[in-house]
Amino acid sequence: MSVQADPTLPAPRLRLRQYLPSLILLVLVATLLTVMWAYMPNFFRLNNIINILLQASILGLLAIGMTGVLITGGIDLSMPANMALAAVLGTMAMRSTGSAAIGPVVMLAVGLALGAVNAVAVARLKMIPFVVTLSTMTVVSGTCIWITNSVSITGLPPSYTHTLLAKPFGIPVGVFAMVLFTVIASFVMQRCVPGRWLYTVGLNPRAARIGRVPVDRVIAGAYLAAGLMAGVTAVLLTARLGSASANMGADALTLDIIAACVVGGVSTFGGVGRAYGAVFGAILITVLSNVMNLAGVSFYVGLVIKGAVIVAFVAAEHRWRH
């Protein structure tokens, strides 16, 4: 978790301000793991850890897409719905053609197309991101239910599922995908000019325009990347489930994505965050969900706990920044 540097602070205090939130998060994680080790030692078996990472991969990939949008000061509530529609249309294309190759192409294309809709509305038409993506989520969710009649679409080609469910070196393809996109996103955000523009736009859009940063293109790129990640997750989740349905884009997943980003140090105010932090947050949220399931905590109580976690981290971040 990082914060904007303040040149008026002395060097030791500035370093403390930059790294203390991350240290606090690590302490909380270490405490949680210690408690789990004491009461649930079987949780740390290798197979279970790999399963946790596989479960976290979908959330982690979506959180990577959300990270870029949040850094620009926006939000994309439509990612789970976009993923569901991409999965449904891709699965239908595979069923009608019998080709496993066309599915991923359709899913990625649909994700990018829906991301482009958000990009044009927010970057070009200057509409409010929350309202735009909430509307997109509603329209896309309704379309998905209308197309499927709330029935799962099955009949995927065996070559499709076998390829994406493979475990090279004992590690699922989904985990490799999460690691790969984390590395790519982290490199782009920290080492490439377009990535640095994200932070500039998020911290001060007016100053970014004065500095000749293509603000509209940067914002549009963030929403396109979010759409792409929705398409990627559609490919992986469809193979894991062996089907596609409107339920893949459940509203609770939106809460998990935002929770993963916030817990991972991505600021809801814009200008702060790292892709690897969001992925780390996704793993933590997945572990927390598993612990609550093992403890017999109700699904709805779990939603309350996750919502409280988001509020607590946002409040702490606001106090930290001010």
Second form
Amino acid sequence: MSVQADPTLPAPRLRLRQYLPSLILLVLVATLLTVMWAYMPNFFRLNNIINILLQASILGLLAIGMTGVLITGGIDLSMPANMALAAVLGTMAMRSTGSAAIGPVVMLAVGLALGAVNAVAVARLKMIPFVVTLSTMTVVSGTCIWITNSVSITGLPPSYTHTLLAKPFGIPVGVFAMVLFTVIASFVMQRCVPGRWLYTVGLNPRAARIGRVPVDRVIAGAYLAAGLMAGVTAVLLTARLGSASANMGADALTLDIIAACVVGGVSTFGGVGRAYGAVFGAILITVLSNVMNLAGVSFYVGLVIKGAVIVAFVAAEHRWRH
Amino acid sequence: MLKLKFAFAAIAVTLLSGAAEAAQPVTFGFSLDSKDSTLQTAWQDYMQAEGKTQGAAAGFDIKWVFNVANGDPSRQAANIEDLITAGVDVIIARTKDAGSIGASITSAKEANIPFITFDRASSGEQPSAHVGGDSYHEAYSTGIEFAKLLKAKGVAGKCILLEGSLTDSNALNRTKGWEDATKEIGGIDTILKVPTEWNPELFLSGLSNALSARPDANCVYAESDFAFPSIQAALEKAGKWAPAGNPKHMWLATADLLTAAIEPMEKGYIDVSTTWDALAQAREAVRVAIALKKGEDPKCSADGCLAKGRVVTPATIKTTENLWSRDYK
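Now that we've seen the form predicted alone, could you pull up the form predicted in complex with its partner chain?
Up next: the whole complex, starting with the chain shown before.
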């Protein structure tokens, strides 16, 4: 009895190529951790490990959303701005109603709605993702500043912050959320048909169309998912900061999200990458920042080191792939 | 004799080692929201210098850890968490966002680390202390000096007041400081108030309109000189841009004496200003941090520990020490 290979699965060599960046990343993180073990005992305090995972959770969740978009060959520059607007509107809703439950609902709805705007523009109107999401970012950031007058909105219901800042088994809710969404996204991308379509569309949209893959719907789904992840992140970050403001969508965050994805082996050309890889990338970037802070490295030197590590990693990955 | 020498040597060694032991090593963390102007660099440098001086006097060997959040409140929260993990003794933070710093203050309190908000206060959870500039005093001291100057020159001042944002407490304090000073000394009548919303465009259009509406105005007080090029443009347009001594000179007083105002003051266009004093603020922050580390009351007012600026005139601008806006370029 012969076993037929699943045509939607990548060939074994390609599969190995896809896993290798994540493996390299794991080795890199392990090496970094070993060095830290020797030179910075503070680093391995349980508090610090949890602290790093909590810090990485925000970046990791956004990176999961970005991964889907990058795999289709697109990009979503508006994620941090969407997150900020979702947070602001959700917080305003909570303040005006006094209900903690309404906040997350509004934040997820706003995230999805803004994702839908990008989805329609890219998938339906065939606009260039870079231009569309850059425009969305500008419009949303402007709206956010206009609504808030650049003043942060505080006064969240205590039940909201208490619930989302809880630490079941000593682990923050944000970390659980990151793990949960990583598992869900990885499962969908690797085991479900729509997830595999993402790769097909990203590798060759024309071939995908001939293969009767609903390309437009797949692309729209990726932007909707990115919007949803911006909403999820808004829920957690608002609780963590105890407020919402236009500043939450700082430009620097966009670069960190893309860096996390790229370092995690997600190709900016589409068709390649894993959600858990992007999350590992987010953890590596957070570890780098944390290590430099603990070591008292100057901010500017820190930026140079961070940039150099990212470039080195991307160069190594590019060399291996080609 | 030899025994005596040994005895002296032993005493000297004991004293020296005692002195060395007396300097207790402490670490202060300073978290900056961004580092996009020379003001932040000046704060950092002055704090380090003050740390050495005040630290030695208090018996502390102060080590500094600085981090920068690149304008991202989430990054700043993470940076402050890293300072807590590193076990610093006191945290000083300049926030971009008055709301989001509250969560970091709570975390520091849970870790029993004193927390000082610097320059910008928290609108949520309150820190161990707040250190900032004294906006009221800035305007008050300028007003007093300016009124004295006009009296000495025999000028009856008819001033246009360029107000800041009406929702900004700094701007409101400056208006009050100016009004109190001019009322106290007399000789100045504020004939028109122009709200600028801290918008350079409104500095220009507002002052231009005011000069057209009140051609009898002979002096201007600007609640900040960050947008001084706009003020200069409006005066040029009105034909009133001339240094002191020239009959066309418009008497000018400002607050802050930021980089944009240095050259105009050196050339005699600005008559009086009070500094937004990075040195005084850094000095105050270090004093408060040391007091908190010692478990003492830093003795702040209800508004916080506010550092007063220094009055500067064209005669003193070159000799005023540690003027960051002149020295950091």
